[in-house]
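Here's a solo chain for you in structure tokens, the form predicted on its own.
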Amino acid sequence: MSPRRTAPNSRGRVGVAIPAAGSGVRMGGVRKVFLELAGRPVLEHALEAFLAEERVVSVVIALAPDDAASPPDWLTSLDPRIVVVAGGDTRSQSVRAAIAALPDDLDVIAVHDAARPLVEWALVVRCVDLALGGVGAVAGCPAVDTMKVVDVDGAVLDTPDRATLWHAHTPQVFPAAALRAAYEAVTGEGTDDAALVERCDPNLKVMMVDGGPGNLKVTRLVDLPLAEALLARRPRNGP
């Protein structure tokens, strides 16, 4: 694990919510966060950049209830800041469970999908710094393909200007009060935390932060070899 680092002349208390309770249907029923990537679990890779950041005071991981009842030893011994809770049937339910278990006195909260093991420390720092300034920060990258809007049958309805479109990744980092309010006020489900914040507080500015296309989400088994190749080519995950 990388030593803890922080950005110079920067302060703040950061909490991290990690939804990791997915059923692994697209992985053939295997929990993808426990699959090995370059000899370590996907989840451990996903945690590395956050555990290397001194401003992170708490990391709550929402696992499937069976896994939360008996989490793996490597996870519980990884860092004293880690807490494991039982997640829900959906991503939003798991994020809510993780947020509820975070300390009350946080300045910002980051949400990061456990299935994104290639997140870099520098990207975490940029998002946290923005959120400490009072705005939301969403990691992502600009769309490079032509995008289509279609109906339920796949018929094209519109071709939006891709210059205005981004792919939204995680981490997504917000002032703690804004994120807590969004998850309390909005009862619907979503795959994007920013969408809930935008619905709850349309006056809060949310910025996209370009983390490049390498912040891959491991969704299917074929993603693992690609993730390993990207991991082998990048420098150590730290400053």
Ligand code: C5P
The other form holds:
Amino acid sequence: MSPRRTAPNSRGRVGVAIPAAGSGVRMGGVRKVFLELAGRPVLEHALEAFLAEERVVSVVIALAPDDAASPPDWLTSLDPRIVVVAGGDTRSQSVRAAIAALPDDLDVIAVHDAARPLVEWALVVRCVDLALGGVGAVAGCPAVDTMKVVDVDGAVLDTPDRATLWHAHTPQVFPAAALRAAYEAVTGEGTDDAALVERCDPNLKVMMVDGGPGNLKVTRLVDLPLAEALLARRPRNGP
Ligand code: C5P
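Shown: the form predicted on its own; wanted: the form predicted in complex with the named molecule:
And the full complex, kicking off with our chain again.
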């Protein structure tokens, strides 16, 4: 038995919401979650780490409405825990639709962008363990570049202290009640899930979890060969 299974947080019911309904505007309108990386769709890679986690009881994937109406066979036959719903016009709407379709009796909910195919099982476990302890857990990595605050013309307004800045990735994992409350209470868009939780419940501690720079989001065409190279070097993605 692995040491993790004897840890205090080794029990818990985990739901996963996967927003996958983007239109791929920055890729020229390509449905990037169905693009193949190393012979398998980006979405399948993104699901791997969650399906390998035994505490995950349900995975709801928000697809573009026409894809949700006739999802691909490989997806519907991949794992009995998978449910497909129609996403919305924005990421927040898609996450909201996915959360609504998760079971009621969950301890924590993880949100993960389908566009991050390199997520590792060990990172999922670290974030889930933290959230089961009652805090929010946001995968990310410290900023290595100096960051600038600019106006609409690109003129520099400020140079914040880099030591205080992190990139926020996914998964972002929260106690289920806190995430549901945030998506019910906060209207409008957040650029990530933690932003909504922070606004809804400023007293909930949210921790950054260093998942390294390799958990990249496939956003532009140039990201594809990079993601493929990183996938080729990745060890087995599971317990
Ligand atoms: O556009 P961006 O790369 O930030 O999208 C992050 C994730 O949100 C992607 O997995 C994308 O498919 C998803 N998304 C969604 N519904 C939208 C827009 C984006 O599920 N309307």
